[in-house]
Every structure is written in structure tokens, then in C-alpha cells.
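Below, in C-alpha cells: the form predicted alone, a single chain.
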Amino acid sequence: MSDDTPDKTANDLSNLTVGGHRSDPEFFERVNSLSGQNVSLCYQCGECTAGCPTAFAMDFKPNQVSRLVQLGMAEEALSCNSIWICVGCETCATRCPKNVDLCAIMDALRQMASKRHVKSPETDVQSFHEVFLSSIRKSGRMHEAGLIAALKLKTGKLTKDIPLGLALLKKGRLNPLPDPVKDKAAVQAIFGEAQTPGEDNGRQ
């Protein structure tokens, strides 16, 4: 048998209950599909966690997030702060002996959490993530002043960092008007490709 053969037990989740929660085998398959990874290949060596620069701040370590996915534990995986703490540095993917890109898995989990309206413990990080993508969708590139304004409104922290913002504006570091890319249709096409019809349907 090849070393890359998936662990069949990770797919047999129909009757598994962990911590009082029944596992969701469709969640496991959905994460695999959305991330383009085979989470079954992870055998919990811990190399990803050992190299992760932000693991100290996570409620579930990187390898534990992988295990939650393998067990089909959707609620725990989507509500943990780890998926928002991950900075996508790819250290985990570089160190993984099975070439599992955990950053891609974390990104898939963030997408699923957003679509299912799962509130993150890291509310500011999640808000920034959503506002940033909205800014890119609208103009094709990040508009700093618009992003700051939208983030203030979303988080309710309207007066925080005003002196810093004014100083940047005075120095010409913040453009009050967006500078859209020429081919906005191409940007919309990218976002369109990222939207899978019927994805998640709000299920938890």
C-alpha cells in the first residue's frame, strides 16, 4: 500500500460521536474539496505546530485543527480562533512530511465559517478579513481609507486611531478616493470562480 493512501478510518464518521457531538462526514469531504487537500494524509506528527509562529495564541494547535476536520467536528473547527489567528505563512506546509497545505485548509475553514455566519472569538480579525475582501471585490485592489472606514463601522470602534489616520492623510499616505483597476470584470470573474453553487447552504 502506498504511503499516500488515505486513511479510510478518517472517512468512516457516520456513527462517530466526540465530546457529545456527532461528527459530520460531509464536513470532512467539503473541507477536502474546498481546500484541494487530502486531510486524511495528516498523521499528527506535530511538525506544523512546532514551526507555527502563532500557535501560542491558538485555542487549537494547527495539527489539532487538522484532526478536528478528520473527525468531522464542524462546530469546533469553525468556531475556534485558530483559523483566524493563522497568518498563512506556509511554514506548516513547508515542514509537513506528507505535503499537506494546512494554510489552504485554514482558508477553507474561514470561508465556511463566514458563509455559515459562525461568530469568531477573534471578531476584529474576522471583520478585517471580510472588509478586506469586500474592498478588493469593489475596486480590484485594496483602498486603505475605505477599508479603515468600513472596519470602523463594522467593529464600532469609530474613534480609535483617529490621530494616526489624520497624520497618514496629511502626509498623502491615504488616498481618500479608490483607484480601481482597469479590468474590473476580471476581478469579478475571480470572485465568481471562488463561489461554489450551493456551498454550505448555511448548515452548521
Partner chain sequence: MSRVGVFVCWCGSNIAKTVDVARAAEAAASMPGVVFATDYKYMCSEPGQNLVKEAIHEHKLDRIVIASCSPRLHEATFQRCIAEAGLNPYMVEMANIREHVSWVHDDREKATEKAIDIIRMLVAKVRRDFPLFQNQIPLTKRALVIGGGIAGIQAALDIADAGYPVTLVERTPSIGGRMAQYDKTFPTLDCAACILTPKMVDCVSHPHIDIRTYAEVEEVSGFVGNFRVAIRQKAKSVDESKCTGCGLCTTKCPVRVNSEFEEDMGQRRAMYVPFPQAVPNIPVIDREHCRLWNDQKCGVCAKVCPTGAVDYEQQDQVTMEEFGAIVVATGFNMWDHRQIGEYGYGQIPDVISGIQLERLMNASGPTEGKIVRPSDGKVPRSVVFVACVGSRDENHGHSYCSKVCCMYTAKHALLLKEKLHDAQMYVFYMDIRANGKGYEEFSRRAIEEYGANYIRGRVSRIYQDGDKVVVKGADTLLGKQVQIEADMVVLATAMEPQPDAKNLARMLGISTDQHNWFSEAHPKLKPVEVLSAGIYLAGACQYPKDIPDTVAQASGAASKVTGLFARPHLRSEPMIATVDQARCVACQLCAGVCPFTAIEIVEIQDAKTKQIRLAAKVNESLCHGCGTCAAGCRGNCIELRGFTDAQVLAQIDALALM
Contents of the next structure:
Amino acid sequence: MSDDTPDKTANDLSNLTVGGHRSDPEFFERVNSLSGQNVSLCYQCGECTAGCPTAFAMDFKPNQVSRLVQLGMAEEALSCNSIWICVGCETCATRCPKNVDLCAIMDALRQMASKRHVKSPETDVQSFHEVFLSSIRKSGRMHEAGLIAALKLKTGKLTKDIPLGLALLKKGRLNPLPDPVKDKAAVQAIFGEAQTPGEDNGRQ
Amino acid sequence: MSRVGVFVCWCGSNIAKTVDVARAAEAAASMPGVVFATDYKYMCSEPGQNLVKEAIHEHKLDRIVIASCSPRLHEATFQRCIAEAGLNPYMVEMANIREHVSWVHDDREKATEKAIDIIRMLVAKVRRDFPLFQNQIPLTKRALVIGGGIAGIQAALDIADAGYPVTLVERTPSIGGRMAQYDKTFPTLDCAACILTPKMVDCVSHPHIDIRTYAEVEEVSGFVGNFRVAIRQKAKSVDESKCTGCGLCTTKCPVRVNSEFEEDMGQRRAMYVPFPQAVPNIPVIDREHCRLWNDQKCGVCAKVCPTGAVDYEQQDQVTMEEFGAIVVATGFNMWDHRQIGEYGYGQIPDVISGIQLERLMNASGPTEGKIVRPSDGKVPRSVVFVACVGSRDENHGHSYCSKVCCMYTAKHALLLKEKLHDAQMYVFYMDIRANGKGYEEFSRRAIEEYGANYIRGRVSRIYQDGDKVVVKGADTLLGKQVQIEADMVVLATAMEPQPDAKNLARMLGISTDQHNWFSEAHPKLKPVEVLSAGIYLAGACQYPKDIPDTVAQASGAASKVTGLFARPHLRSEPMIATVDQARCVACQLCAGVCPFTAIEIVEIQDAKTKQIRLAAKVNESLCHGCGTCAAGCRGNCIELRGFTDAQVLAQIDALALM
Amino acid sequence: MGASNNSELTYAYYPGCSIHGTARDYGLSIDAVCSALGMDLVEIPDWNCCGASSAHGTDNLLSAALPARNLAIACKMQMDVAVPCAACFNRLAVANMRIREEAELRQRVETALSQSYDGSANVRTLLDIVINDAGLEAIKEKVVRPLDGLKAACYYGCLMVRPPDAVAFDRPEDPQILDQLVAALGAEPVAWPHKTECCGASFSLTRTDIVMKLTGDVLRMAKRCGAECIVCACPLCMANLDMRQATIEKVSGQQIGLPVLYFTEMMGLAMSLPGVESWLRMHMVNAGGVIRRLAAVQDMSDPALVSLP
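Next block: the form predicted together with its partner chain, after the form predicted alone:
All chains and molecules follow, beginning with the one already shown.
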């Protein structure tokens, strides 16, 4: 958008209150820019919710997450469990009659929640992502046995899935030894670039 | 010495808010040749026009510049105005300071300067204007109506009732169109056939209507009042003068194929009339499927015909015919839901379209009106309707609302409930658009009196599970997923333009929008006209419409045609090209570039040498005044009247020599 | 993705992190099948993890740059990239498309990688390559033990067919390619509606309840539609369908007993490749029943196979 043309899509929700919550006037734009989507396109038909495999476990359904963004409800959108329960299967994006990629919006919300240190109601899921990425950061590859062990330490759920792990081990399907990349510096450079301060890496 | 008057219009605040109109008028007053200049709030109003007329008399003005809006809007208004004041109507020029200035600029100072520049250019031009005169062109008072659905039928009847002959061309074997397929019509639930078939019969018995079924328009040339149209009469393989319509041949024909009229829910023969009330009641042989054409043996129809009307030797006939006006009433196509993978790619037998349900409900349909599932013939006890299937769906190429689905879905839910008392109807919808007379009340009736359960949300997936059809949707009002194990699903599929709409548009020289609906000349004020004179639109070929809107527009188109035919003859626009034959060397470049084939090469006698030689000549009836030939002429010997080189160069000089 | 750039069947192979662990059976069967079909898989040197769902939910750049490092290396190999895992494939293909389409992102990726990369690698699933490059006819010729109408539910999962603009090599709903392969092997693909329903993917370790429901739905639907086994093309799908099946049976009290096979394992079976028995032994759900059902109707006297549990 060049400076001299008025931005017709700009909206100012600063005087809006929804259910007692003041709208965050910048939230809508931020999500749009970070996700590369235009959330205004969503006309709330509900097709995303209808086809979502994990909607049953979400507190706000997919179309409602989109609605929260449309109304600038940052706090709810970033603290709901839905953004962590979205499994990224792209069913919604594939069938959306307005070609909105809700998965990209979910990603953007997750990214914002992480960067703003909003505690996820889905602690295990959040822990999983953290453990997963820190393992990649260290060795460049995901080591399944290591990941499972680290996750158990982080979540404190030490006994969960132990029989399954043993069975896998017995079947020769858990490799006890990690197999890291050789050029670890290259991987670390990627992580370094990703964490350039003061940015949350929006799309154009 | 010319005496120019300049009239600067405020257009309310449209121009005045951005352009200093008083300053513009003041500047105009001092331009060369200008003897009078003023400004006024609404120049196109009656007092505004009177102001112009009075100034013409008072200041003996002989040419006028109106600084206002686009000439497209009001040039004709002011041509009439100055003609009434005794001037030649072509002595007026429009300086467009609205669309070209006030609507596109914000800076008042610069906008005013630009407006003054534009006025100066038009003053320079108008000083070189000269009187132009219209010519008479002949007018063929015979109308062509393309398409024999309710739009075409209504238009044909209205034109014919006014006393003008009409040729009604329909490509299927019968007139009637989509409406003939419907069971009952919303919101009054009249039986479609009961109100349509009398009109079909009126058509066939009308002395001024010539019905050509199984025929197609193949080529169109000419212009308003003088269209030349090639019509292909496909071979029916039946001699219409001998056929009595007894129908024996259609019962004996051994070939069965899916019936287009029954939307593949039933079958027809290769020798067939599409439906019992067909008009004309003359069967045709579908040669693509006929055994005689495919296997070179059969001939049963000819053997059983009591009057010897079957004629295998019949050939397609192409005739060239002349018409003064054309009504395009080619209707719409139902979008094919087999394109939607999540709804089963059309592979689930009990997922049908709304138009298929019409046939299922119809007493003369494949089940004689009994509501049974296509898969196993069982009576459904739970039926799910899905609205907006392919409509308002950019994922499937239609951003628009198909306009009628909300209503016909309510009608389906209501009628099905009347037939199946203990069945439950569910309707998935996004919005209920019921904005017609009695429509809101009707759709509420389906809910309030017939217990249709409307669920606000879209459906994401439909699949077969055993003998049930599982529908997975959402209720966005509750924020919950909804699943229904249905017996049958009815999809309200989008309306879309006929697949060959673009082709017909090209043939007629009319335009289409991004979806291929035919474009009207003006969305509000010329909804029936197109940009080419003498061609009018009726019905859903323009945009999805229900029956009342279609009939209204068809009558509108007919009144345009009769209005045209009520004139004794047509007048040609004088702003057309003219060849200075003395200088023309007949290089024929102009003839090659003319988009309207308006330039002929003729023999003339050279004025000096008295020798016979070739030269270009403009057919004044065909010329649209586009100026392509004038720009292309190497010898610079073609001029466009009203836009001569002298006029255009004067405009440029007025700006350049500032 | 598009047709092959390769004149010979040589590919830059991106095995992914599971192939030496939970998907060892897949890895071994891939090696055997590809060598039988004359395909050469050259492992991308020093490849790294694609970042999976954790990266794209955390940071845009991370989700593009991690895959891009592999693709930049593969690009230099001038071969199509063969990806056996649907999830890895999805991440590589989506990142690749975004690098092509978003100039700013591409620039940041190139900075992170300290090298230029324009998104020109041709990322393909191994399934696509086996079927479209080696070809169904060549596969049929290698079939020595046609699978005798074994009823198989072909399970594509989410990430191989969605989002269609990034990954499409088959239609996004009711895809067909795996069904064609299964039919070529002499088995009978069943018509069933849950081909692309989600199994719960990475929630396996965290929200196991979600996986139990989703995977349970998939398994039960396959069973209801008459399948004797499920065929898949993704280690993540396999992990959920195979590993979680016993618990799903226990919790629901409903016996399912559907062996899950990688498509390469099924090919190995039909092509009678050495090692099939050892791959199948690594599964949690016993495949022996299916083998014996095949053995009963044709000469399949391979004692190792028939003795599978």
C-alpha cells in the first residue's frame, strides 16, 4: 500500500467492546500481515468448523477464531486452546469458499502467542513444540527416542507410553543413538536469523 | 466569426466542491471566440437548459460548450436543448470536468486549473465545429427472439401482440425452457406447467409468431433495424407438415438414453419429444444415439408412422433472414456439482441437485411425483438441503449469489414435507435471502408451519456410509459441529451462464462480464439494453433471476422492441467517417482495419481525368464513427465528422500553446 | 508436482527423521522396492529436519529456511527430490512455494542459509515417483504374487494432498493414485470416505485422546467398508494407525485388527522381495492373518511369511 492512497481496508476498532473486552485496534492488521491472509474475506459460513477434525476439542471453533481476529479480540485469540489444537491438516484451507487459509492464521496466532509469552492452555502441546525445536536446534535432526525422553522430563508425565516405547525398542523401531547433521553451524544460523529481535517475521 | 457560449455546471456539489466553477466561467469568458460564460447549479435541469436557450437568443450564440459531466451522460440532452433554441444539434461540445476532474482529484486549485484547460480545449474545438445532419436508414419490423424459455416466450408474445412478426429460435425440440422442468413455483406454489403451457400454446397459435425449435442462430451481421441472421434448422428427421403428433414412433423406438429434460433421472428414446406438453408436439430423431445412424439398421419409427412423416433424408437447412431487433433470452445453466470432491464428486446416488428434485416431485417426472431415493427407491425420512453450493464460492469460481436458491430450497423443504409427513427436513444456509414480494413470509412458513430445521452453517463433507448419507456441517450460531445421517441430500447448485454464452456474445457483438453473463448497457438505467443498439436482454442470461423478474424483464425487452418498431424509420448518427475520394488511391487499408465492414471499394469517375477508377466509400448505415480508418489512412483523406483533424489539433494546440 | 526432470530414475532422497527409527520398516522396504524398480535414491548429503508442525507454528522464517537448506543442497544435485514422508513432503513443498512467491521471505531465507535459493527444486512424494516415473506397467511386470483381491483401504492422510496449490499431484478429495497402485498389485482398493481424514498426526505424544478419536474413526470406517488392511504412505500416519490401534481397541472394547502396510511393503509382498517378512514383523498389528489369507488361495509357501504372527 503506497502512502498517498487511502487504505480502504484499514479499520479502527478502538471504540469497540465485546463481552466487556476492549478491542485491540492493531491486532487484526498484525494477524493479516503475519499470516499473509485477509481475515476480512471470511464471511463466517462455518465450513472450516464443519470439516475440522479437531474442532471437537477446541474452546473456540475455527470460524470463531477467525471472528475473534475480525473483532480485534487479541486476548481471547491468543489464549484459547484452539490455536494449539489446530493440527494443521489444511482441510479448512482446501475447502474454504473464500480461499482463506485459516491454517496460516492459526500459525500466525501461535507465533504471536509464543513471542508474547502467552501461556498456552495446552501446556503439553506447547512443550512438545519447544522440545522438538530445541532438539533440532542442537542436532539438526529430530531424534525420536531423545524427543520422547525430553518431553517426559519437561511435562513430568514420566510413565505415559512406556509400554509402547518398550515395544518399539523390541521391534527395532527406536534408534537409541542420535544421528545429528554435520554442519551444525548452518542449522544454528537459521535459528539465529529466525530470532532477529524486534520482529515477528510478518509476510509482506 | 464564431460566437461561443460556455456554461459551467456545478453538478450540485459533485463538481463545485472540487472545482471553483465561478473562476472557471470567468476564465472561459476571456477565451478566444467566447462571448458569454456563466455557471449554474444543475445545467441539465429544466431551468439550466432554459438558461442555455435564453443565452443563445440573447447573445446570438452559434456554438456552445457545456462544462459538466461525460458526453455519454448528457451530450444528447444538450444536443436537443440547443436544437430547440434553433441551432444545429452538433454545435455543442461537452467539457468533462466531473469524471475527468472533480471525481478524480482533491486539490481544488489544481483541479480548477485542469478544468479551465479542458474548457479551453473544447472552446478551441467548438469553433471549428460545423453543422451535421442525420440520414434516414430503413427499419425491418421483424424481431428475432433467441431462446424459447419463459423469457423468450414472454418477449415473443408481447412483441407479437403489438402486431409485429417474431421469429422465436429454440435449440431444443420444444419451447418451455427451464420453467417447464419445475414442479411448483414460489412463493404462491402455482404449478409451473399450469401457468407456462398456456403461454406456450399461445405462442404456437399466434399468427405473428414463427417458432423454430431444434434450431440455432449461427451468424449475425448488420446493425439495428437491419440485422442479417443465419439460422440453422437442424434436421428433425420428421416432416412437420405430415406429423400429427400421435407419438407412436416415440413409444416404439428401441433406443433409450438419459433424458436431458429429466436431468438424467429418467430416460427418453432416440426418437422423442422432451416432455408430454412439448410445443410443438413434433418428435425429433437424436441422430447421435439413433440406431439407424450408428448401426445402419432399424427404421422402426418410419415403419410405424401412420402418416409417413419420418424422413431420414432430411438435412440441416441454413437460412439468411432479416430482423430489425434481437432479444437475447438464452437463460442459464445449472452448475455441475460433480466438481465438488468433498460432496462426493457426484458419485453418491442420493445426493441430487435442486433441479433433479424438481423432476422427482413432478407428477409427470420419472417417478410420477413419488419421492423416492434414486439409489434404492426407498422413501426418505430425513432430507438435508444445502444452500449456496457453488454460489458465493470463489473456490469454485462463482463469487456471486445465485439469487433463487434460498427460495427454491424453502419451497423444496415445504413441498417435500407436504408429501412426506413424517420426514424431517434440514436446511444448511449461510444467509436467507428472501427479498421479493411474499418471499420472506414464504421462507418463514417452511420453518414455522412445516418444521424445516434451518441450520446456520456450511457443509464441509458429505459421504456415503452404508445406506445413509452422512452430512458434516456446522452450526455457527451454537459454535458446534453438526452431523446428520440423512437418507437424501439436495444441493442448491449455482446458476451459471450457458457454456456457449461467450460464443453468442461474440456473434452478436455484445459484451459479457467476468463470469460470462451478458452485460447490460447500464446497471441501473439501461438494464434491458446492451451497448449495441437494437439488441435487448431478457431473463437469466444476464444474471440469475427468478420467474417474476425474468418475465418483467422480458416484457421490458419487448417494449423496447415495439418502441423501436413504432418509428417510421431510423436516423443515422452523422458523426461518421467520410472519404475524400478525389485524393483516395484505393489502397484499401481502411477497409482492412474497419471493425464493422463499413468500407467498400467502389468504382468512381475521376473528377479531373474523367477516367473510371477505384476509391473507398463509407457505408453510412454500418459506420459506427470509431475513427480507425481515419487514423489508418496513409493519404490522410478520411475524416471523422465531428472529430476532424482540424478540430482535434485545435484542441491540442489550445493546451500546448498555453 | 510436475513430471520428472530425470532421464534416469535417479533422485535426491530426503529420508526424514523417522526413517532410521520408528519408520525403519518403511526405509528398508523403500530401499528394496526402489532397487527392484531400477530407481536410484541418492541421499541428500547432511540433510536436516524439515521443522515439521513445530516450526511453522513458531516462526515463519524457520518453517521456510529449515526445508530450504535441504532443497538448496538438492538443487545442486539436479535431481527431483523424493520424499517418502507425507508430512516432510508437505513442509518442503509449501516452503518451496512460498520462497517462489514471496520475495521478502526468499531474501530472508537466503540470508539465513548464506546462499541463494529460488525455490526451483522439484519436490515430489516417493509415491508419485514410483507410480508416475517407474510406472504402473513396470510395476505390474514385477508382480509375481498378485495379491488376490486383498481388500485394502488406501489412506492418504492430510498432508500429501493438501493444500492443493502447493502439493497437488492428485485431486484433494478422494485421491486415486494409491488406489491405482494397489489395484496394479492385484489387491482391491475399497471405496471408503476417510482417505484424507486426519489421524491426529503429531498429537500422538501430547493429546493422545485426540489421536485415539481421529485414528479410531479412520480405522473403524476402513473396517466397516470391508477393508482387510490399510495401506499408507507416511510414517506419521503409520505411527498412529498401527501403534495406537491396540489402545483404541482396548478403550473402545471393539476389536479392529487391521494390519497397516506401507505401500512399499505391499509392493514388496506382491513382488516377492526378500525381507518382506522382517519389515512386517516390526509392525504392532500382526499382518500374519492377511498373509495366510493370501497363502490359502495361491502358492505362497514362503515359510517365513506364513509363520508371521
